[in-house]
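Presented as structure tokens, the chain that follows is alone, the form predicted on its own.
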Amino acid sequence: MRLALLLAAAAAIAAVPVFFEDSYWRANLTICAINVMLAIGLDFILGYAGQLNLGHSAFYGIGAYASTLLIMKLDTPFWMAFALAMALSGVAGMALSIFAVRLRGHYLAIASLGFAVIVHQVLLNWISVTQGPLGIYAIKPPPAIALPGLPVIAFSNPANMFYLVAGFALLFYLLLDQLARSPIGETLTAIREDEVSAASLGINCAAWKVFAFGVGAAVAGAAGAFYASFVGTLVPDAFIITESFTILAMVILGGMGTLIGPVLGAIVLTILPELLRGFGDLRLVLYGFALMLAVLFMPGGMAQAARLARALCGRVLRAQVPG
């Protein structure tokens, strides 16, 4: 069953271009893949240690300026400084996780919301190193990738840059996957169900909440990275506090604890504004709307929603099979 659910998403993957040949369709893809990290970075953190995080923009906007200053300012090349920036986002995230290791609920929550806006702060003041409000621009896409007796791969095109970004995502999407599957998540959970009762069982709490912290920082490093490199600019009012928010609410309306909700949540709330773009300025009123409906009657998310309706179905099934 994993195994069909793993071709079908790559054939997805591969079809999606496809059907939107448009580019600013093509970018909304690359977008939404972008939001698929961090919403499955974050998942990883809530949903399963149960840290309620409200500092995710900022492992996002540290991914992003780390890559574009090695890459500009040391001419580093692009993986590398990739990698770099991934890990730098994820020390960033079990620090924060260090210091913050007694707290749980919403103290956490205030805790890490504190952190989003010093690092914004900081990329929004430290002019001499990121810019500030001028922004960097003229941000490079990744190198091409020139294979003997193949096209060359440039990833200045909408749909390479789209292949290579979701690609990525699901490489996340699995390793995070095996993680939630292995013993990891199950020492998590424990973590996430009660704290108290794990740590009698001998369990480190702290240490696995770092863990978890870091893992999931890395991962939207991974996407700041990526979006530098496709946006072509950036500006400290791209990680924003609100931008925490947002993707808080993807993992909420996928359903936190489950990934392939939070991936599910992430394409939503990517592509719906767009669709309703046409509604001028009462879009957001709409969005809202929706948004409060979804969490009134699904709050379990949309995985909730496909359990409830694939049990429905079977229900059907077996009831028209005779006796």
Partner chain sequence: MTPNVAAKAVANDGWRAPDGVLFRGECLNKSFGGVHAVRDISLDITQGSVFAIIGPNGAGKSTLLNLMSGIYQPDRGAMRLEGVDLVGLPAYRRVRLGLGRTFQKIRLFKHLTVLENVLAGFHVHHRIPAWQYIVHARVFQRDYARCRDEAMRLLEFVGLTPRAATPAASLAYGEQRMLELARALATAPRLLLIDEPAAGLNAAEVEKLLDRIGRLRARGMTIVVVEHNMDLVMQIADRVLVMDYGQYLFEGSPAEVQASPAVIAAYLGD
The other form holds:
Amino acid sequence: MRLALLLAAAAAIAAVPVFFEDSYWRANLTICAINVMLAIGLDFILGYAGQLNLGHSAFYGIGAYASTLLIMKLDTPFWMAFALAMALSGVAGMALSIFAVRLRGHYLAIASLGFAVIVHQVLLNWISVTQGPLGIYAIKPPPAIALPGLPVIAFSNPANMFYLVAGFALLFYLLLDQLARSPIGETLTAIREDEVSAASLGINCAAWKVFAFGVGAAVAGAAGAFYASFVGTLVPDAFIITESFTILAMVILGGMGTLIGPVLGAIVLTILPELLRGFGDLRLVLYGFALMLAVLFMPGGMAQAARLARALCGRVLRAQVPG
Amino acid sequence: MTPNVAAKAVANDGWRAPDGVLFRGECLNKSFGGVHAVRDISLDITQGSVFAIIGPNGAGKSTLLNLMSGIYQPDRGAMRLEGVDLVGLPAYRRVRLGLGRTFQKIRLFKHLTVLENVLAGFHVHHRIPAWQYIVHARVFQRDYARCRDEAMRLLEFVGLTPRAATPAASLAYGEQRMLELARALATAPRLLLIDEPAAGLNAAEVEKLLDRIGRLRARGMTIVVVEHNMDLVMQIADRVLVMDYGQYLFEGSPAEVQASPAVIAAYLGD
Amino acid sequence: MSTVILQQGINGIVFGSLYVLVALGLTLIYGVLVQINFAHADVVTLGAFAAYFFTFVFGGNYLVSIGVALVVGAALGWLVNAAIFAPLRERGSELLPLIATIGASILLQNAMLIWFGPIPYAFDSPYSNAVLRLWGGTYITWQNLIIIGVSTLTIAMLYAFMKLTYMGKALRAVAQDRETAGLMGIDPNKLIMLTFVIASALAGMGGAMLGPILVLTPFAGTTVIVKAFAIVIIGGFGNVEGTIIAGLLVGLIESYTTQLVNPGLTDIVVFTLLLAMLALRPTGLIAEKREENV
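Follow the form predicted on its own with the form predicted in complex with its partner chain, if you could.
Next comes the full complex, and the chain you just saw is listed first.
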């Protein structure tokens, strides 16, 4: 069953650029894959470990700027810079988790929000390094891969770039899914539900929070590195705190505490606003309204809706069989 | 034991408890603000026995239990589990030493299923190489199967097998208490601390609970029960510590407790 | 130099007292509900726009417009509670209302964007250019004097209300312990509603007075609210006195950082202070201790 789903996902990734030929839609697809990474990373921290992190945009920004600066200022090879950016974001996440160890709930929410403001402001004001609001331009895509016997795979081609980013998104999904299905998943959800109880079962809550933050933030760092090399320009405002809210909306609308939910949430909330472009600013009003309605009436998000729909279908089918 | 001997016992790390003593607490103290919740309590808990701590409401029983399990650290005093010094160890570290507990106010993982609640209790017993958490290979699969089998056995023990897939929050109150017991048992404790197990249970449920505690004891588990229901304690305890206003009032066998004028006065006067 | 220091002190107090107005609302709501309200930002913005339209479109008096903003804020506060917090109260989650208010905030901001457009409004209060000279070459505009006067008066009235009236005492009782309010014979739902109305009225007023000294766009409230959250934490969640001190402190820190260091660093300084505070003294400036009941 899982293998079938996995193959279906791989097939979908392979097929999608074939259907969307214009570069506008291909660009959106790559952004979509980046958002999937951000959403599942946040979900690992928020949905599984239950830590109210409103600063995910900071890890995203750290990854993007770290990889770009390493490449442009220190001539680091792309994949090395990519790995270092992931590590640096992960470390930033672990540093922020120190607050999660000492603080609960809303205090952590505000601390992480403050952390995101600081990171954004540092990117804006550390002009000698980040070029501040002017931004960094002409960031190169990842280097082409030349495999013997095959044509060179260049990532200046948007379809190839999409395959690369989507491939990594799928990889991270699998990684997090395996962790979530292991006893680590039980441990993190136990912490989410009740820390005192978790400790009474021998769970070191502090250490596991550091772990969850480290993993979730590292995935966001990878998303940032891909974002920079894909878009080609970096400005601090791409990592403003409202970006955290957008990622949060993907997790919530998709259904936190499941991994497939945030994937759906990221896809829908990236593609839908593009489809609604005709509505102009109204689409963001609808976005906010949808988030509110979801919390009020369907707090489990799309994952919950899917479960309900399946249960309903089952009931209808069962009702028809005897009749 | 005189205070002098107690001090020596704490100082000497090679100290071993007298034969058969699993847990020893000496001169334990804990205050909250101005309230002296536990004052100079000492206790020896014999391996394989059921040790009850009783007293009127507010006597400091639960605080004592929280000191033993590590939710609070004592202001003064010493505690050893089989000679291992517990003072300063956080609650989660004590679990690996063999200390398990349940809570007076039920603290289940409400959104997890009954089975998942028990599975979380195996946290300290997984022996899986780190890489197999990502690639679920043989050792992982074996561990997975073993935990599930054991969890189902524990659910059978507390009578919750048919409820395995139910979210913990939708269990009846008595079932929730039994699930807390199963979850604590998953940590494979040598010393199990049970906080007010009978609170809110009906007669049949109390009967079942007593039976399960008896069966655990027969398997050699050492059990501490905090209760204020004296009748229940008299049925299962080997030894009883009576507390009042945070202080030691009496210790002895159930029969001795029942005969003690001080205990009777404390209960009737309350 | 000393003139600069004094002058920046005055400016700091002006901003600080407005931060206090906004932050007090957050802390009142937190005290009663233990919930965070992100839509508070848009109450501030809408208050500012209400004052702007009352003054410039309908030709009203600016001082009266502060009252109009108060009413608009109060109405929006009522709506936010009725639409989000009241239905979610049963769930007892700390996350869901927070996210719902983020949704409401996105909704309101973009609705305002449609109505009012993205271009900043020039909200010149008639009092912005009238200057009162003070000692040693320092000065204060009448606008700033109004801000300090109105905020001080409002905060004093709120304080008197909390300490002297039965309703105010009940409100404080709820903040301490929810069951006590029931014993006092007051419907907690009504108290919560009252809290939202008062809190949002303060935010609306704050908006009306912030309008002339901020860049007035549909997103103006967000920058203020993030700072207000920092103030609430520094002062201690739910703690009125702490919030007042912390608000003035943040106003002064901002003002001096802008003048003496670098305007770009103000947020970094304020939020570093916030994180330091959370790391060292998470209960806020004026600590209160609570034991968790296990």
